[in-house]
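The data below hold one chain only, encoded as structure tokens and taken in the form predicted alone.
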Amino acid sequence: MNSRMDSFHFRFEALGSGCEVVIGSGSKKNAQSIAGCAIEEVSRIECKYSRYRTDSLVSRINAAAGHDWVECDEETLSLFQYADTLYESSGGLFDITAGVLRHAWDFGNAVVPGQDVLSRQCSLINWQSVERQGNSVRLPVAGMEFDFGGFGKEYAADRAAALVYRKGVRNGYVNLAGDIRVLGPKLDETPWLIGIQDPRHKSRTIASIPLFTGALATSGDYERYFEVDGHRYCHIIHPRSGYPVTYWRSVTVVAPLAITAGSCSTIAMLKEADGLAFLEDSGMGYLAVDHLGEMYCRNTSSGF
């Protein structure tokens, strides 16, 4: 093996987005092999939990809503347990049955759905009604759905990074469309600088956050949205009103795990004006931009 260490970048498409694995290694062949394992892990999770795949476990559970129980493995049961924790810590706002609202909001067409449509979809949102018995789960009402989109990408980043770490890599990161899990610093022991996009100017950044290790995730109103009569409607939708959130333009959180960072940033968005207090109570580093463009941040030893 070449004793000289280099950082090797491997780009790939997954989860509908551009992704990247960066690995510090003395051998490109070794780095390529490890990156391939990480990419396979991301693909495995996408195939298993994507709501867009008719053969995924999530789609099978959703298709059985109102009828059959579906048996789940330990990995899936642990994710349900995490969903339970998120529901409780968010006061019921982070609800993985809220994905049904995507049937009302089509971000490919700038049409605001009527109140009757939203009320019908909101009536299907109820995590607490989900039936779990042993290793099986059942959605009690036809039309109910699970949607792991709120933490699936971040979970995949953590799993892929853990796999890379087990292979002996101590310098690099996994980046799944901006949800980043850092394995360790650059080869010169300096931190990776993660640029945070200006939520109103795609080509600009509002900050660069140094990370030696840990994770970073951002939720915002600028990824998928449309505007009607000067009002922006984004893809982060409040499960009680059925309407997109409006208070925050973006929320970035630094945490030990990508799944934690992503969940906290989304909950802060859903909590609207109360999101800042939630971020403060979380103890994690954050950078938030409100609807007026005002910035709020807290630095922590995590990397800010």
Given for the second form:
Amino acid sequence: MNSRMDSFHFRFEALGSGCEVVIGSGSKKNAQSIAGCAIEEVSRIECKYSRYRTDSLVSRINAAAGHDWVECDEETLSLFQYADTLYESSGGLFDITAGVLRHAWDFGNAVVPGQDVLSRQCSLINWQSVERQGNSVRLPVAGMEFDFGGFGKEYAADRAAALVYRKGVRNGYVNLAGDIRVLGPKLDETPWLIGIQDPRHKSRTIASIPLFTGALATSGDYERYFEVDGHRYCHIIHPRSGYPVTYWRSVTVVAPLAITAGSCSTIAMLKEADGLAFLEDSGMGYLAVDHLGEMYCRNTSSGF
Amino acid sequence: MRSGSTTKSTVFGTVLLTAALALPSVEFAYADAVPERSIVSFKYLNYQDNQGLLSQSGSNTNGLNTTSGASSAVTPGTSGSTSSGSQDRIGVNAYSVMALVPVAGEWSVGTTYTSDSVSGASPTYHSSGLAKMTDLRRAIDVELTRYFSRGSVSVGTSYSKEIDYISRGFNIQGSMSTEDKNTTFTLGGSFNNDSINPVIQPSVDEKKQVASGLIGVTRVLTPQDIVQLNVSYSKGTGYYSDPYKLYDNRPRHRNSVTALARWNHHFDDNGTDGTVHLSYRYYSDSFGIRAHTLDAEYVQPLYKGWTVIPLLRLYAQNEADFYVSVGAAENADPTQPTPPPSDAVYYSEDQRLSGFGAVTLGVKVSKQINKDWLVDVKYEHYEQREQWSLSGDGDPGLTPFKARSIQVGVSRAF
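Right, the form predicted alone is done; let's see the coordinates for the form predicted together with the partner chain.
After this comes the whole thing, all chains and molecules, with the earlier chain placed first.
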């Protein structure tokens, strides 16, 4: 350990949540400039892929649904390629066209939509019908939408971490609203101790794991939800039934990349009771809390 | 040795990871992921496990499934990844999976008082934060941490602004653990400088400066007991009055002492698997207020899906030196405010500065009917009275306050 080095924590708001970049560096100025680059990268991805910004690429493609082809750059095409793998690996559960269900579920007013509304929205979910040709993409039916929210944040964490790493930083991590990519251990070579939020008590943690490298992401039913007659409706919605999933309170996955961790945790949530078998099969470390509060976990592979 | 499903898993994990690695510059070299760090992590872990056994909220330990066969998980390409058609690709990428395996320790289950960062779910859609994007740079709070072999020192600054309130802060905190890591000492200090410009009184242009210090010790006594003791002192100068109240002029200095003791005990040995959380807090300040708070909560998982959590909170404080009790006129007609005594320098009629005591008594019972149905009932009784104040008599003009709440919840999973 270089005794001249310090860890600098930078907290900022992005993607609608609190985020942080931690950088081990010899000077505050250097750390600040690197953190600035990382934050700008996160901001770039948010501006490009947020469906809540009318000027984003995703909004442009969505607006052209049923009409025009939109030409995409390499980055976007590779994200579509990743979305395709997600769709295949999850048996069609992780579908980036499922975002249309958010129009049916009004979390602000806590209203359970009718079956007709849900059926109509579900009929607009169909990744396989998306037309891709060369560099262009087209949503075939007006009303269909892409939503990169399912992995955009994790992708941003990986990108920001890669950028920081390329600037020579070997100690620190990027945490975008709970999706964490670790660059390397603390300056004294000990691991970062990452706590896992209690899905029913915001200020408590239920577990922790020391992380030297790799990534960790959590999906849960508790950040955005409403309750009607004691039933909880969360923001993770099954693309076939149109109803929010109910089996898991929280699923955390430890994986080499944040995007892999996030994808696995979301697929496990969507698979409900079959999620546990999926997590075992994924080969990643995980900690899952089911709807009764029971915990299941497995450590990451360390056999090398 | 490897079961069919494990082989499938190697393929499956690899497929997802391969796809992710195809994304532009997401990966980076993991050259420094040397094996000895894993060894360090296991050593570290033993301690964590011990701590994990305690400070539980009951249901957490149940069903904890520490899979010992984990090492066969993301296993590298030497094995037969033959269940897929694209063998070569899998083989090559299984190798990169090996190189990328995150170096992590083991899960330690149970609440901890410390962690470097927290992972939680957040909605996959977002709208609130977008407006703040342009302010990104300015919104940054910086904290610098220097780590030592058994401790760390952090220094941080903060800034927040509301329409009538600007707060600037500076804080420093250090912690030091004993060699066995069972005892951790904490020392901290902070300084806040606030500007107050209430909207309704543009003439008020005030400042408040508060400096405080904290000293604490956390000790893992046994695998079932963790205790914490914190004492903090705070010294403040400036505007403490409430500009939105009629008769309110408080001293410009407020010094306070707070002592907090917590004890979590997990009943492991007698087979009850219950957990008790106890805490006591003492508060005293230069306004003349002394307060005691006692909290007790017991979590008992029972047979066949029942859980019972009784809880009790006792609170008592005496009144501030300058608190103005409800006068005779106001007693007769609540629309007639009581003016402060003519010779009073400081005065306030804020009920939170009066003497009172309160008891909260509650119990929550939940029952898992079957795999799908969960029913819970929570009953709470809150009672606040001036006679229960520390001095034995508070402000007789204030009416006792009682509240009862019953919450019934039925939830069904499907």
